[in-house]
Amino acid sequence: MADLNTRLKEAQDVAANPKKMMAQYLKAGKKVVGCMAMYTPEPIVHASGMIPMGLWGGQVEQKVVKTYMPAFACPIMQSCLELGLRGSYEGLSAAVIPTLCDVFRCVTQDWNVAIDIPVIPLTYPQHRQLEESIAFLVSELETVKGKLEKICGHAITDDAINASIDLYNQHAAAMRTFAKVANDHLDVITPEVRHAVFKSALFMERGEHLALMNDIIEGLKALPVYKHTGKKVVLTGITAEPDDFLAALSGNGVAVVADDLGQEMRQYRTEMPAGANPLERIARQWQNRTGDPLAHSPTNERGEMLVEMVKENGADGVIVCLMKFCDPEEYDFPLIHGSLKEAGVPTLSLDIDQQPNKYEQAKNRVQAFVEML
């Protein structure tokens, strides 16, 4: 088993270097296709024997999609075009990108248009207990399986495909299992380690960033429990980037022992369940998410998950990691703090952008926080 450091050192670099990564895939012959996120069906890519590799923008000052996107649209999805009309994403043979919102379908249309890269639209259902909602997102489905079929040059089998799943289900155990883990060694998993180790899942084949994880639980596993003694919170949101951000944590003697954040635990928590047919597999795992406000629901779910989530970790508070001017985010914000507020957790929501910028006010406010629990 390799050192625990090193893996981790790895798992670090792999984060912050996600350009790199493509580099190396490319250089060994593989093609890569870019996933936006979130929830792009990344098995039937996998199985085609190509590349994954995930779209999440980054830090970078928003210039020429201003010609594009309005100043007021989701940083997410104003960085992504950003750095692909700078020419960042060059090497991808496609990129597939779903359309969870408005801002979404605006998107896919402007990357037609502005950016060389062939994109692949996919719409999933928010009708999402509908039984004509299965067929209706296996159609999609089949769409998206079709143009990856026609780059890659061969044909996706289900063999594949269900093979392909079931090695995302293993990945997806070993990341619960670390976030379980990991809070026994608050003093190794701070805030930032914690971050990278998942976000290097999203520039990884599978197969290998599963063994990255086998070799760092193991590694864990094997040092003595830490007994962390400063406050403990759960983020939820869609990024608690950047690590500016995260550092505030860590420098207040904050641990991260859960999470609900888009890029991180909520990729996990919902399985693709067993059946003979790869493409209703991946359409019932939409069906059966929770808790999520891009996944339609007429109760507060996710709420209630995060009042339980403070429980059974022993948190102290919840941050809310507040993309700025993503919808369905804000639209569930007071649902979710009336849950939190009538549960007795502190709150405290903060505003994340992806423009290079000094987060000293989130800083103070953490700060301020941490002195109030």
The other form holds:
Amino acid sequence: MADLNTRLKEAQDVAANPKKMMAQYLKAGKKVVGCMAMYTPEPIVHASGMIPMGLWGGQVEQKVVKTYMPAFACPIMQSCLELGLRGSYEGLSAAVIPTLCDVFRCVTQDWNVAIDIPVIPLTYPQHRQLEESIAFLVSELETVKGKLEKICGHAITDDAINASIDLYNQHAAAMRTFAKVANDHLDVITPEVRHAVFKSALFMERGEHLALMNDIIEGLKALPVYKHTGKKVVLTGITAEPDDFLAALSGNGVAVVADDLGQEMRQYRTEMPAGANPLERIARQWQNRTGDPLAHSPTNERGEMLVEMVKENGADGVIVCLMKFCDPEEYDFPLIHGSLKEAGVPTLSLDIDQQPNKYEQAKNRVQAFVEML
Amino acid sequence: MSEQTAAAEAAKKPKRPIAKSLQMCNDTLAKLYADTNAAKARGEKIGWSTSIFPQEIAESMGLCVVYPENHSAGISARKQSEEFLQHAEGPLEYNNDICAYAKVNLGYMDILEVPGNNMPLPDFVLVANNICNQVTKWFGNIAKVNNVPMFMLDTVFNYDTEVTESRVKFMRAQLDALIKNLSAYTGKKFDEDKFKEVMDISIRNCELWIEANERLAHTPSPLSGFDLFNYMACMVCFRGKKETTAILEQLILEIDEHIKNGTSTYSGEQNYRIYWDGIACWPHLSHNLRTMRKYGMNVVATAYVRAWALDYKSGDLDGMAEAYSTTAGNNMPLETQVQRRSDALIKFKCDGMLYHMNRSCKVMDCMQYEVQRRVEEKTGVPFTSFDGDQSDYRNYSEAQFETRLEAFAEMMKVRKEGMRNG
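The block above covers the form predicted on its own; next, return the form predicted together with its partner chain.
After this comes the whole thing, all chains and molecules, with the earlier chain placed first.
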């Protein structure tokens, strides 16, 4: 087993250089398929033998995208489109884009006309409680599968998808274990390192990342438990990056002990259940998601869920990482803030952007928040 | 022109008598709110609904339903939105970024008092996300805060031009569930015959709405295009009622009278025929109108013509599901959006296309630039756009609107002259 530091360094390197990862896979003769935030049926891509590669934008100045979108579209969608327009995604065989919000609807269309990489759109049902939503989503997934088969040039079998789903479930379990184990080692797993470990999963073949995670978990377990004396928080939002933003936390001695981030734990907290039909297994995962701003629930249990997360992980407060112009998150804020206030949990809301930014203000606000805690 | 000068000018002019059809429409709207308040007072369950929801179901059950989009638009047009916007963004902690119809409504929901029509709190909400995904969140919050059920028709975005069979099946199942669950929750019986009758009325009303709108293809247009904004309650709030049939028939009579006499409610020369793209800029309608009039621009076509083109046969629930999925451009792909606009530009013989870059409506905005380019490429009709908002008066600049329209008039003039000179 490689040593913990080497493996953590590897995760950080991958998280910081997705393009290098894509180049490596392409060089190895693999096809790579872009999987745009937040949810795409990655196991189908994986089962095809192609590499699913997360598209989560990046810190990039928005220039060309201005001919497609106004400035008040959410930064993650803008930067994905900007990077696509600039040619940064050259090498992808396709991009799977879900229509999870209003801007997403438009991105499937803008991408289709503006970028020379085929789009594979899919619509997730929002009326998820109805059993017929499963048949609908399975049909969407069949369409996605058909389009992927044309790209990879062969049929994607049920057995292969089931095997990939099992691998993804195993990996999700490892990520959950990591999140728990990390809390005993907050000296090593700083907010920046924790984020890099989660983010690296988006750019690595799932089996390779599982091996990486197993090493990291084993490495951490072998260390003596560290008692963190600073404050502990739960993060919620779409993403909590870049590192400059996270430095506002670590610089104030704040550790992240749990998260409800789209880019991080939301990816892993709901497994794909057992079953014979692999597409139905993927559909049921969507049906079973809870506390998610992009998956409508009549009870919207996100606030209560965050209160539980705070209790379970001994956190002192919650930081809402509010992706600018993300209306699903913005609508949830008053509700989750209400639940947190009622439970006496201090909450701080900070804006997340994807334009090169200085997070001095965030630093000061976190400092004031810590003093208040 | 400053606001004061404009107001003084307007004060000098004698007011045009209100058309009979508009009076009927206003009375029907006032009655809808009064009936809803009375029903609530009697202890009946009342609902709040999105604008392109299959109202046929609730209407046939005799339920009273009001429409927050219509309510917010009214508040904004009457320049009463300030209090509600401030309340939503202040104590209620809603972000400035969200849809301003929602901000006004969520603010209103906590205050419940405005001069004009008032809505009682809902006992249930009805949501169709064909207009946008944001309504799912907005009405979801209404349901959560009031602890009431949300009945939803998820029209699942069509990224391709055809509605797939799987979509129709899913939506049909939702309609069936909706009928059953709404009836069980409200205690109102669902009657097949009554449902069919309401469908018949609704189909007729949608036809009449299109007919009235299409009369504006006449040259010169018999109406000032903004006049039709005043009748939108017919489609939004009482699409399934017989009163709407009477209102729209009356409106068509009045329009035909203008056509016969060669008159129009638009005062002055109609130099340019305009397609208005997007929702009305309710807080600044009068400024929009005054500025357009300066150049003889009249709106002869809007997306509202097509918004309730609910093409289904009475009794056909599958067809109804499909119709609710396709009628709103926001639920359709770029290709369809371009085609619908291009067809309308030709049909209504438009000289220009004016796009409202509506700060409230990302689903319209984030495809708009490409729509603009493609529609112009397809039709040769010049366009301009302006920044505005359907309900938040702060997101608008009179100076920008005036400058844009000045250049727009010049573009259309050059093109018209070019066409005249071959």
